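Shown here is one chain on its own, the form predicted on its own, set out as structure tokens.
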Amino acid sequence: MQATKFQVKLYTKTSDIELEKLVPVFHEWIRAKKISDELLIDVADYAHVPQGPGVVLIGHQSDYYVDVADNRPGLLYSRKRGFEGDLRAGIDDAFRRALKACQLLEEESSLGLAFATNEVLFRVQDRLSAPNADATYDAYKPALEQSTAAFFGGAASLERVGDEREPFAVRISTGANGTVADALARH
């Protein structure tokens, strides 16, 4: 069984974001089908939860959070339905979708958001298929390095985070100082 429930988080350049402004923006994304290859369903507002999920754009295949977990706001893409393809293609798809959502948020002038590309958090929300262990890290490391190089250029530094009770997670220092648009254009 291959894990496909990938999460990718890119952090905002500033820690001061107004979560309540995201609710109408995400509703407009649903109406305008801003993410044309996904069925977007609803918006959930958890802005009242300290260090919580923030505001969530709920879709059939994926959810898009602007969260404030660990006091580090960012866009968290979360695939919850299966992906057809190999590990590298699945990681590339998750990176691409997260970056595209960041780009759409940056284009919303009312939000004033900008996303950094020098650090990415990658998680697998399937502890049965991808336990947070050395063997999982060894299996994912080559694909993560290839995907990171393809989107952000250069060699990245990968660090497994969390313990065995938590989902498998890797903090990726990309070394990139470009924009989200640069990363999308590269791959």
Given for the second form:
Amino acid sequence: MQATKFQVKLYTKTSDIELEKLVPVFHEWIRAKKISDELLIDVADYAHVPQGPGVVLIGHQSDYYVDVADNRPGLLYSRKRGFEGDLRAGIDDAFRRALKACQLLEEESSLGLAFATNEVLFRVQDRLSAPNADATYDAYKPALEQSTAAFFGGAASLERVGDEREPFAVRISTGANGTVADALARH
Amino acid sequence: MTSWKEQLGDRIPDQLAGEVELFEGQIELKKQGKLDDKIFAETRLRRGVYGQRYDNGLRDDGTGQKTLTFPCGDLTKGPDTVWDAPGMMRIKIPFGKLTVEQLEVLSELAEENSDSILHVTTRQDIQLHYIHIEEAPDMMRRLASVGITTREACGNSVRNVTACEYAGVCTTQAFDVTPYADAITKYLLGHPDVQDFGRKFKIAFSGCEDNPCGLVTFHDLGAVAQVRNGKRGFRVVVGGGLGAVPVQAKVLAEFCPEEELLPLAQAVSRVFARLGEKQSRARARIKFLVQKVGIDEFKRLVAEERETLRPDERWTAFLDDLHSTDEKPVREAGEIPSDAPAGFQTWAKHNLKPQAQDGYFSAIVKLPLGDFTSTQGRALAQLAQDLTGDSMRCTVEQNLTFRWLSGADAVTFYERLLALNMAEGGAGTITDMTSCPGTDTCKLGISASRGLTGELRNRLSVIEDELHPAVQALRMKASGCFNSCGQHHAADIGFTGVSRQVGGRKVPHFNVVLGGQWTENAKSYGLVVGAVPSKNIPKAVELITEYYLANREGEESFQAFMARVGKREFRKVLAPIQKPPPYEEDPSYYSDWGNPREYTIGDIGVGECAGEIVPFVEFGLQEAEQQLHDAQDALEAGQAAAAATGAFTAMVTAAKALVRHLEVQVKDDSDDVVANFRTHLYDTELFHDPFAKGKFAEYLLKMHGDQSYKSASEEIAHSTLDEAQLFLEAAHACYQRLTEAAAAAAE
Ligand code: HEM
Ligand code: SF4
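Please supply the corresponding structure for the form predicted together with the partner chain (the preceding block corresponds to the form predicted on its own).
Below is the entire complex, every chain and molecule, led by the chain shown above.
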């Protein structure tokens, strides 16, 4: 069975972040339906949890975290359900939504955030169909490489990270140094 | 592998597998429209699958209520509960005990099905939020494969059995209560005698009288370990509870020998199932039954019931091996190194407790608001595997305790916590606050208890070291509404969410409840001093603690201080901050902590915390009880007019709830409520008492007519309160008649 619970994280350029500022921003996104093709529901504030999920914009089909896991702030896009299409299309969709959210965040002047494009963390939260194992990596690698090239150009290098207790994860050095807008424009 | 069912195979015990299968079947039937809403709701609730705020598909975005358009269309998972709306899963952890592999699986579920957060509740459970109902069966399978069931985590059933987190390792215990808590959990789970309760039933164990850990006094059934003449047994109490009007449990047996514990619990269950209130949920907890018949009669009924029980070998079988629940340390005992670093010392001061077993310690991992991440969960599981074994316990203060830590490993343990950012000191002090979910996720939340707790934590963590030791030692707890899930009655300083109308707008407030006692199993409850706007609560904490420090005598405890100076003095302390500024001056008062949306109570839904869904009318009746309770406080404080006005407000609240129950649209103001009450409940005689006829309704009509409450003398206030009490009783009775009539009509 094809997994759909894809996560894509892009990191902020600087590591200092005031998470509380995201709470009103995400509430406003819900009100203004900023992500127009998704149902946005609520905001969960976990700023009190060290190295945690930060502030989460909870949606029906996906969640958008500005998280501080590993003390590295970033935008974590998390697909929960409802994707139909092949692996490549699923990865593309997750990349696009993550980048789009980064762009929206960059536009929020109260936040002063900018995202780097040289590194992407890709994860699948589905131990049944995508355990953190070599076989999964082999199955995902070609599609991941193609998606990375399509968005970021250049020569990417991929590395599977974590052990079998953790979700399947791949750290991608994209080889790019352009902006989020560049990546969205390229695809 | 194509499914978890296949993958896990026979690692799922047959019985649990069957139950999950059944649930999955019901999900399918519901989707095909072949199952009634109420029945399905009860089914999922009994399996710990709860609703969550906004699951009626409505949410106020700060500019008005909007519809959340889920793809499922009309499909529901209960009355007014949208299928696709995120829900909460409550995972029952008997006496909070977690093994390494259980914590690993819980962490997996948190990130695959929730938002990567595991939340420890005030009853030693773990909750996951934002769960989709269709993912629940596989989650249950994965839990079942490590011996966890969510069965009867909710519903009108025996809830999680709690016990002190130090059971078995405590220095003051009479004996280890774990095997008894384990036995009662297993015996009552799914037992036919506990299926027909009118309401939930909570059991707690304590290993000793003096320490707070078991908190038995606010439980439906509590057992405190005792040894008499070398024989083990329990002092058993019954009928305690928190909620709008908290009640201390009464002694059912001064000494119940160990072999009589299970039959006694069974007899109590049978009496409760037989005689407990079934129609009016607001009166259905066992505390009301004990109050109604009196403890002596209740004792007699239980004794009589006990005689009729057919002997069951499980009553005593577990006594043959009381060591079955023992934990085995994985490391040799040892001393804490004398050259331990300073940071360790600070942490150890409140977070490390010597065990009864020499060379071993219990370490408390303090969790902010009871939360930790899946990544931390895995790392903690590893830590346990390496150093302490399967010895973790979720605590009622929303922390995790690791037992069987060798002194020799204590510094390593601390350093590994430090690396996880989890080495926060001050467990059990003022910074270690407890909070219910409140408006974050609870459908009944009135104020943002978590938002408040987070704010207080932020402020206190900066000044923690400078605080006077007497202030450091205080406990603070917050509940988002009067249901008291945050156990604020048992705190030195407690908060309950309430809303107040100011200049035509709603303002989030908290009632400040002072002087509750945590020790001696929460021996006495705090007293409501008054409502303060949410945004002024940090100031209130400052004023209260300053006043305490400035005026206490010697080493006087906060409870003793409160008992000496009384509520009245504290009212004066809070008076200057009780009134919020007008909206135009400072709109920040009109939104709650951690939530920038303009405050509204429009999002409060129909709660579904116990079996059947809590209809709005009951929420209203409870709120009225709370208002009357506050009015009584005001009268005691000598504020006659405020008391009478409060009593009138309570009547209006109850009347409004009933009017709304009849599906009549009604506005918030008392004129409209009373007019509608007259038309729909008085003129129709629906509210009429079989004997007193319209008498109680007339109290409200008259009071509304002459407005005598506004300038009531103390004497008038007294009678107003009495009338309000009778009116509320009549309102409950009326509601009951309406429900019965509806049920009869349905048949
Ligand atoms: C949908 C959400 C919830 C609803 C509707 C709800 C409802 C209630 C009600 C009505 C009571 C008062 C019971 C009584 O004395 O009659 C209560 C008590 C309590 N609840 Fe909840 N609750 C909810 C969530 C929670 C959560 C999330 C927790 C744990 C964090 C919790 C823990 C407790 C505790 C500890 C008490 C007080 C202890 C007692 O006397 O039973 N509840 N709840
Ligand atoms: S106290 Fe009220 S707001 Fe808090 S969890 Fe209980 S029912 Fe919800």
